[in-house]
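The form predicted alone is given below as one chain in structure tokens.
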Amino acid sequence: MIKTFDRSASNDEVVQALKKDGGVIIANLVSDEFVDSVSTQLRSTYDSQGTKHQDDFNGYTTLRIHAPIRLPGPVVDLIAHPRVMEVVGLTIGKDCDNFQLGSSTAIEIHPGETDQELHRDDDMYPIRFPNVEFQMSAMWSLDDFTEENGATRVVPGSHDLRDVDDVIEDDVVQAVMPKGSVLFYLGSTIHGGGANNSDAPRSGVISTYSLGWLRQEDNQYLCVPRNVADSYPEDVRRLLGYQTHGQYLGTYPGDPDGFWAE
């Protein structure tokens, strides 16, 4: 099972469950009104661009918005939510000076979509270090996530690095959670989108956060136009990668940490 906490739970409780099970939910972390503002913001882009990334892996009745952080508005506040930043820092922060946004995607699964292939998000990295998580993810529910409408499928404990092919259906649980909740899971946790057997779509925003010394999954400097990045507050610009990692990695003119070599 995936443990579910309410928003009054301490970060220590949340992180302990996340590290033990590979996934954890905080229910009702943001209000329905805020979620509705995000859904309204994303609607026109879903409708105009949502089919671009349809394929065998992403599905053919699922709409996706690549890098929604490029769209100024409430979705940015969701991706950079302070509680998410705290949990990410406590989970992977021990292995880096700072973390960064690896990727972000808005996903709307429509009726008739089938189960997504189970996978690990961090398999793109060609090496593993013992007891080091390269990244973790936060999936926000913009609708109620139910078993019927395709709540994310998760294999608790699969951060033990078992082979994905060894997973059986009895190992899989669904991250059922109300609108405005967030599912955290480790990069090494096996998961996948669920089949939508309901009569309505369900939407969510998934973001990955990676160690600051790794290459980002999505090139944020190209995904987010520079004039848009410049309009964001410093914490969001840093999340995009506009910061150094330590004194020597990732320096650039105007570096906010003052390490640029004159």
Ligand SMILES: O=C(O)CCC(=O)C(=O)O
Second form
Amino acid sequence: MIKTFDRSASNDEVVQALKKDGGVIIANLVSDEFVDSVSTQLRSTYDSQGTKHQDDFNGYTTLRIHAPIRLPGPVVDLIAHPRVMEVVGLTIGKDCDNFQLGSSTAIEIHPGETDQELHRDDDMYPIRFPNVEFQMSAMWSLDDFTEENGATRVVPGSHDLRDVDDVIEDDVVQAVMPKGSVLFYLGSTIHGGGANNSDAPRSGVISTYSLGWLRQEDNQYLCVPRNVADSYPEDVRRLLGYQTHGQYLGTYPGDPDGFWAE
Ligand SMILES: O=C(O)CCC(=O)C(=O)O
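Could you output the structure for the form predicted in complex with this ligand, given that the previous block was the form predicted alone?
Following is the full complex, with the preceding chain placed first.
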């Protein structure tokens, strides 16, 4: 089971459940109006670019927007939402000076799509350290996520590093949640998109956040044009990677902490 909290829950409760089960939901964290503004923002990009990334893994009946963080507007506020920043910091912050955006993707699963292959998001990192999560994810529901329309499939407890091939259907639960909710799961938690057997699309924005000393999944410096990054508030620029990790990693002249100059 994935525990669902409402937004009045403390971060401690949320993080404790996330660490125990590998996933947790905060329901109704943002308003329908805000979600609608994100959906409106994304519509034209889904329609013009959404089929670009279709393949066996992403599906052929699913539209995707790669790196929506490059699109100035409310989607950026979702990806850098203060509550998400708090939960991520409390979960992986112990293993880095600062965390960063690994990737962002908008995913609209259309009717007829089948279950996505179950996987771990952190499998691209070729090594593991005991008790260190390299990254975690936040999936925002832009529609009600239901069993029928493809709510994210999650295997609670699978951050025990069991083999993906050992997962059986009974181990899988779906992150059923109302529009405006957020599902957090660890990088080592097995999950995947669900089949959409309804008659309407299911849209969500999923971001990964990784330890600041790792290579980011997306090359944020190329995904987000420099003039767009410069137009973002400092917290978002830092999240993209426009800051050093400690004094020596990722140094550059404009480092906001001034390490370059020291
Ligand atoms: O769409 C979803 O619910 C999850 C998608 C996912 O896990 C992925 O594409 O890596």
